[in-house]
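As structure tokens, one chain now follows by itself in the form predicted on its own.
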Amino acid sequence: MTRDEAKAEIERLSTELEHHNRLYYEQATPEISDHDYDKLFRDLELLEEAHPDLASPNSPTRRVGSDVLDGFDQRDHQVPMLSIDDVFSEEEVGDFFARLEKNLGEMLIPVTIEPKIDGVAAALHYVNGELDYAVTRGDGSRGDVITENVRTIRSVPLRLPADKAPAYLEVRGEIFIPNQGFADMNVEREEAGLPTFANPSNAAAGALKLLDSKEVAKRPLDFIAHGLGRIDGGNLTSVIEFRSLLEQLGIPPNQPFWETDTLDGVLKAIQELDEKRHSLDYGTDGAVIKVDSFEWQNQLGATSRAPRWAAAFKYPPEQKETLLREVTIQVGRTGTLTPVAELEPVFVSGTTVRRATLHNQDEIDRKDVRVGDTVVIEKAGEIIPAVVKVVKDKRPTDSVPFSIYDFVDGKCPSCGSEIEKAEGFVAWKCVNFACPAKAANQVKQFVSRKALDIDGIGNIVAEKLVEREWVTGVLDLFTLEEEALGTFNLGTDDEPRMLGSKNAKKMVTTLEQAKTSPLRRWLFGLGIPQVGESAARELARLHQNFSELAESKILAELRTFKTGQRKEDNEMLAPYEIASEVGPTVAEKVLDYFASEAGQNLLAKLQELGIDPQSDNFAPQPAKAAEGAGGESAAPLAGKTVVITGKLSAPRGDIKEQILSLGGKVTGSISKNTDYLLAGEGGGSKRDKAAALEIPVISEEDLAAMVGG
């Protein structure tokens, strides 16, 4: 394929995955198979390998991320982003409306009501149709840039259409996390033994502060817009004209809406927005309100906090009293025990409440909660059912304080084992590694996607494996037979439910595919306590295979570390530059593991099974692999710290890769450490920092002489 047909296909792939994607994520109505997505996807992808020179930074391959930021620029906003003044009642909302009448001498004013997004305000510039930065409200004036994490959302479009986009767009909104991606990511957290996040709003914001696009694209971040910041090229008047153009874009826009000119309109929507609210993927807290016409919004203007031209009604949360009518305990997957209040059924915004969780036996305490106690239960967030606090004058006068480890006798209750709290540690666990509940949740995550994708084995399937004791821990999985998993009985004795051929011969196909899936897919999949996604791939790359792990030299130093101790300053540790993903306690839950009886087990049982995982990534320490032949240094950026802007002649993540390569270091941020800026076009902001502070700009042409290229 030539330059220019590559070139040309490219573009026309580009063009079909973002058509799948507006389809998929915006309008739920998905042309192609998931198969058939993938394989235009990956054939993307060779191609920008081939030839990285033609990759676009909005490219769809971009949605899972990019290299590593070492900090966030920061950027002024064109147009200040200003907050919304709220409102509490009804009759301050006529109050509002009084003065919107009063200062434009009209008695008709069309206003549009919409809902208040529980996020994080972002604004997105495009440029000639490409999304061209990315940056958070920040204090109204000033924000943080992140265009490559917001690149991850697939809800953003990358390019829109060049026939009806603007030469320059603005697009205001925010970025939050769905609720049952909220809800779904909290039950991880709790899982790997991790704080929950309080409310989505939290979740979205701290996975917007990552550094790592890469990481960022696994959270279940969504956008949608609701404001208007700069446009050049369009010749809107209104509100209204913004959705149409934003719909013509394919920009999701804020829903349910409202268009009304009357202060009892404006409230007939509040009411019906509060009814609707309890429905909406995402959670909202209020309703905002704003005057439709940008002439009007222009002549009203804005105090130095707020427009005049808007405000946000903010609904009480909704809070229910019900009884507590007993606590059971759940056993997790890293055998956390977690306390649940069994509760009389209530009504509360929106959703019957049967159920909330008590956290554990801290939280417990703090609220002291008590089985019999009428509490009141509050959706945190609007999502999350919590029990508040406790009504102690509707208190039993036998009631008595509720300790876990006395419910429930200092067993598990699924396997009978001692429970222990570490020192610490607030959450008690069940120490037995063979622990049925343990075991159904750890084969649930060993063949996830993430880890070792293993087809035909549910929620369902694991548990009725480990109920039957046909698997009592991961690695039974590879001793399944075929024939005798087709007669599995996934019902009961009386209501029979078999497996069936076709999924029992899925299963062991995949199975047997999986022995060869790399280290870091395995590691991931065992649920090691702290070894999350990154963490498992940073421990690949610095070792060979389960053994060289288990006998770690590295994390034996690592695990010494005290507070506020660096890697970096360590003689030993310096030159494997290990990531942030990899600290001490990460060393020791993974060495703890492997001198473990059950660490043991699986070393033992994984040389049986003939299976060696090894990792993909092997690269323990990058400055080394730099060497030339014959010793002589092939690092001549060795101590330079580097920052890069603008757009170059390959994608970024390879830029970096290459000066990483020949020993120096990659910054986000110029400071005064800085030793060079490689600019390519544009990258203002940062050669005007450099130029103040007497750095010199080189250019790719300028960095291939310094290093003999």
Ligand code: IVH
The other form holds:
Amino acid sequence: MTRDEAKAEIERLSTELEHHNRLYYEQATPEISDHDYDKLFRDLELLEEAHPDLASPNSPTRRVGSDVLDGFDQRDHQVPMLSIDDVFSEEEVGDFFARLEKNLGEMLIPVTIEPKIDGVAAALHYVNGELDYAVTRGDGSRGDVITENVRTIRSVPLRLPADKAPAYLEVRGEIFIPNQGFADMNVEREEAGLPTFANPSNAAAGALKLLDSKEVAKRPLDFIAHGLGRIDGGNLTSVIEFRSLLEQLGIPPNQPFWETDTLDGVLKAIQELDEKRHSLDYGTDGAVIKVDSFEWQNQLGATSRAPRWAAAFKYPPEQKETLLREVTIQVGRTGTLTPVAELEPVFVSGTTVRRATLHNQDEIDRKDVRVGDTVVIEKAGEIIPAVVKVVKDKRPTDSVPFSIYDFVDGKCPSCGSEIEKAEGFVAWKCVNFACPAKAANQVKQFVSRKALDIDGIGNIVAEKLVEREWVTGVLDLFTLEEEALGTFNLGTDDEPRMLGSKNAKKMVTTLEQAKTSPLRRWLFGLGIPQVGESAARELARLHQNFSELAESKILAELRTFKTGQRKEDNEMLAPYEIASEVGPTVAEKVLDYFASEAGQNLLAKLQELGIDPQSDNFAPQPAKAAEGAGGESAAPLAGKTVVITGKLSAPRGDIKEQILSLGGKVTGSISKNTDYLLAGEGGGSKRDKAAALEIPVISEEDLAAMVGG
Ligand code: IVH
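What I would like now is the form predicted together with the named molecule, since the data block earlier showed the form predicted on its own; can you produce it?
Once more the chain from above appears, this time first in line as the rest of the complex follows.
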């Protein structure tokens, strides 16, 4: 295939895939099978791989995410993104309507009413029909550039139909997570031992903050347009015309939607939306009223905070009384004991509520919640049920205050070991490293991508392995035998589902490889409290292997530090130049872990299995290493801070990893503390800044030469 043919074919496949995307995601009327779709997708991928320079950043293949960013760039809004003034009663709606009439000097003012979507506001900029960039609302005048993340949202067209696209279009709208997607996601997170999100808008905001768009692609984000930022070409005169343009362009407009020119009409629409809103796919706690005519909108103008042509009616949260039958206690991955109110089922804001979290003892005390109480329930953010207060008049005379500690008799409900509450913390915790309630979640952490990255062990496999007691601690994974695993039942006794020999082989093979994974990955995988990825890396820089860690003099010294004491001032520790990720608390947790029964068992078992993970970034004394230049363990980039920009030969994450393993640090933006800017092709603004601050700009080749590679 010639280059020109490839170009034409890429164009043809992209257009066809976009067409099918629209049918699938917007109209829910697919014309081709998933299999045929996948085939087209794969063809496009292959062509783009063969001709990377012909691949558009707006290709349908980019929906799965691309390189990991080091941070978000920021960009000014061309037109500020304002707030909306809230109104809380029919009377206030009347006042708003009267103000419109007075300011415009008109009696009939057509307005539109639509749901207020609970999400994250963003502006999408299309130049000649191509998605050029997307920005969050930020502070209203400046936001984060989140283009890569937005590309993963299926309902956002990456290219608009060529014959209808204006030369420039800025569409504003809300990025959100649909209710069902939110519920599923929280279940998954809970199972994975990750913190759950309080409501869909927090979840959407959390997803958009991720720097790895491949992760974002896994979140069920969606987009609905509700406003026009800028348009060049075409002459739109009203909200209604704008909506019809959106439809033609395949951008989803906000639904349901009402038009009226009377106060009665507005109030009726507000009421109708109230009846419908709980069956909408997204959270809404309000109705937005907008003047339809753009000319009148301009005439009315805006205050510095909000336009005068719009108002948001806020529905009061629905509250119901119900009986608190009992309190149960859940044990999370980190051992936190969470009290849960078990309620007499009650229908609130569209769903039946049976349980509500009571958070912790402080919360129980503050509200004085007791078993047998009649409590008032509402849905926080219309989603998560919460106990608002107790109806004291209906309290049984014999009720007593609820104490978590007394209720569980001071013992973890899962393993029976003693629970503890750390000074200054509100939560009771089970600190037994071997608590089975934590085991499945520990396995999940151990096999996760940033830890030992074991193929074939997902959440379900991890849970079932623990449930069926094939695995009680992470090291048991290494004793699993391929043949037996092949027949491992992932289903139930009634409906068995075998793991299969292919998966079993994959698991055993990657587990075998994991035995020689570097120490930092092992350390992170063990899930020792406070030991995240960065701390694990720093610990592995300071220690060669587990036995050194378990008897670490460095950590023993560090754990004795009092607040305010500096590592640089300590004669013994100064030469190690220990990063801030490893402080007295981490030192304490690590030493405690290795001294505990679980830690001792781990060390013994590792020895038994012949596994002895070694550090791949061992370089404990940077200054000394630099003096003895050329020394074996010298980390060539020790103490150096590098910023990465432009197009490089490998994914950002890999390059970052490489720099870290050479002892360097990678940050997102250039400052006077930056030592080098590693720049590939492009990377304009960072190059300028580096030049201004006289920071050396190096290429990948320079980097390789510097580290002697
Ligand atoms: S119209 C600035 N319509 O609410 C006035 N905004 O509280 C024009 N929002 O930042 C905005 N749903 O992101 C409009 N149907 C809707 C909306 C909506 C949610 C957001 C919007 C704005 C915020 C203001």
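What we label the rigid core is the largest C-alpha set whose atoms superpose within 1.5 Å from one form to the other. Worth saying up front: this structure is predicted, and the values here are computed from it rather than measured. Numbering follows the first chain given and starts at 1.
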Practice task
With both forms fitted on the core, give yes or no for whether the Cα of residue 699 moves by 2 angstroms or more between these two forms.
Solution key: yes
Exercise for the section: Using a rigid core alignment, state whether the CA of residue 314 is displaced by 2 Å or more between these two forms. Expected result: no
Problem - Exceeds or equals 2 Å, Cα of residue 599 between these two forms, core fit - result: yes
